[in-house]
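Given as structure tokens, the chain that follows is alone and in the form predicted alone.
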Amino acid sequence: MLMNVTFRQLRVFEAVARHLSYTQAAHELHLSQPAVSMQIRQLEENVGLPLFEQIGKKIYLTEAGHEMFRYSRSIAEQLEEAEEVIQQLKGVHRGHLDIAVASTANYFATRLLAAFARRYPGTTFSLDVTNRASLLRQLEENARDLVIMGKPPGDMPLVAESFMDNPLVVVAPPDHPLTREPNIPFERLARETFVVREAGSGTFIAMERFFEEHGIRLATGMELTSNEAIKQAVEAGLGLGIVSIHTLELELEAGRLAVLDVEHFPILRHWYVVHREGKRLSPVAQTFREFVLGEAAGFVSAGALGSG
């Protein structure tokens, strides 16, 4: 027996399970609260079983609930990509991106869709930039369009795109004994300390599995969240970093930090465009994934890179 389920049931549905409150649902729909009360109560009727629970003053989600939560955002996502689809055989170049980026992947991605607006000036974005941790959450969720990172997971079914290099170096206050010293020994750096991002951090993991290949014990001395923290703390003399080159250009520029020339460095990684495979891109996400492909490296600074 099929749901007599309508799509204005599933929209309010979709927002009050995605805010767990009935209030911000209909604040965000325009919708009084009664309303969106009503149109729980009848998808209810429809469905054959609750799908929240009250306990105290808080609504939480049933096992048929996130059922229902997960066919209601992939109706969504499937009607807005028809509407794209429909827009850009109209001829008309519009269309919403929603992506997340690493943090370290910040300091070029807003000047990529800066640059691809210019291109289609009709789309719109949502960017989310935050760590390695949530960004494979959104993939697991299949959250976004697409996902700009490091390194992903090879137990993930994933499709990844490696598009541009991502040198990771050592870094130093411009003061320190070592910048005046060419060709460091590797082994040197067992004498110093290091501040470091947090442990499941893309750049952490890299950087502690090229130590270990190289049978060098990491001194680190503290633990940071941003890229950011780590160049502060590495400019208050508070021990060498490790970061990529991407995120130094206004720091060398500057002569704030000095990148060390240290034996087997820099460390090579790459920078890939990600989504959830056998996942459908709308038109927009699409272009923009081969926009991505074809033209990010030329949005890169030259000289933070001939910095590397």
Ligand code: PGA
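We call the rigid core whatever largest set of C-alpha positions still superposes within 1.5 Å between the two forms. This is a predicted model, so every value here is computed, not measured. Numbering follows the first chain given and starts at 1. First, how it differs from the form predicted together with this ligand.
If you fit the rigid core between these two forms, you'll see the Cα of A26 move by 2 angstroms or more. With the core held fixed, A15 shows a CA shift of 2 Å or greater between these two forms.
The Cα position of N166 differs by less than 2 Å between these two forms after fitting on the rigid core.
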The other form holds:
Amino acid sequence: MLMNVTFRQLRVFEAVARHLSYTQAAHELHLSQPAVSMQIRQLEENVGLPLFEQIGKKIYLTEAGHEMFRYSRSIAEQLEEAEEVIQQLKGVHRGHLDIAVASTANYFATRLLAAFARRYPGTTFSLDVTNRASLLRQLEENARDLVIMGKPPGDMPLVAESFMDNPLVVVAPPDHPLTREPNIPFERLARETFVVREAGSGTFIAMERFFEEHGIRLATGMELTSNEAIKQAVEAGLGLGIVSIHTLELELEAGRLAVLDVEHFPILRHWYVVHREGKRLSPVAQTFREFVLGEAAGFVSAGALGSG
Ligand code: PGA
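Structure of the form predicted together with this ligand (previous: the form predicted alone):
Let's see the whole complex now, leading with the same chain.
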């Protein structure tokens, strides 16, 4: 019965028929010669006719063998074509990437996406920019392909891989008296008022923990929900701010804000690319994950960190 023919039998047959040699076919397919003979025997049983005949030391295709050779070639070609189509579907060329990033990560995330889009044209993106608390909710709901955030909590089943430093620094308006002081003692910050990010932000949590660890009460004047708002408020003289160096590229370049030289600073955080444990990443998400882990630091240090 031809219905019982396997692709493996056809593949072995095609090689033997092409070489007219069991030995050469075995060599090409990295099989032993008995394994090749067995596949051919089984195929002949399924077909119900001999496919080769041996005359002296040489083998020849029988009439049935010639017919099977023709079909096995066209089946192999069809399979190769199917393989190509499937690879394209699996590939990143037509993929859609759905990611969410911490507000602070947005300062480099768009640059990363642009570089990724140049390398894999045809990829489309959705990017949600939001704070830590909202990212944790999205992870809980498995709502995105990937999330880029500060250190995720230990009590959720996540895969989190760190790819870059995220130093948090103290910023002041350029005319603030502390901008002229080197090695400002940490306790000196107790006399300053801070404008801070919202309680659900990673930046605020890191800052609060840091002050606690060093035994100083953080005096907060104003709570703002974006890094841009913090920078504006600091510029306007509403207090000092603590933000990631990644947010400061333009302000430092333009001299609109200054980084203070405070003892124990910067607060060292890291960026992580994160997804739920056990999640099946789409090919484009998998490719983006590798891209971030391998190359993100390179893109960013050329920009945001270069001016620090
Ligand atoms: P945030 O996250 O934008 O919510 O502050 C950044 C971080 O976790 O460091």
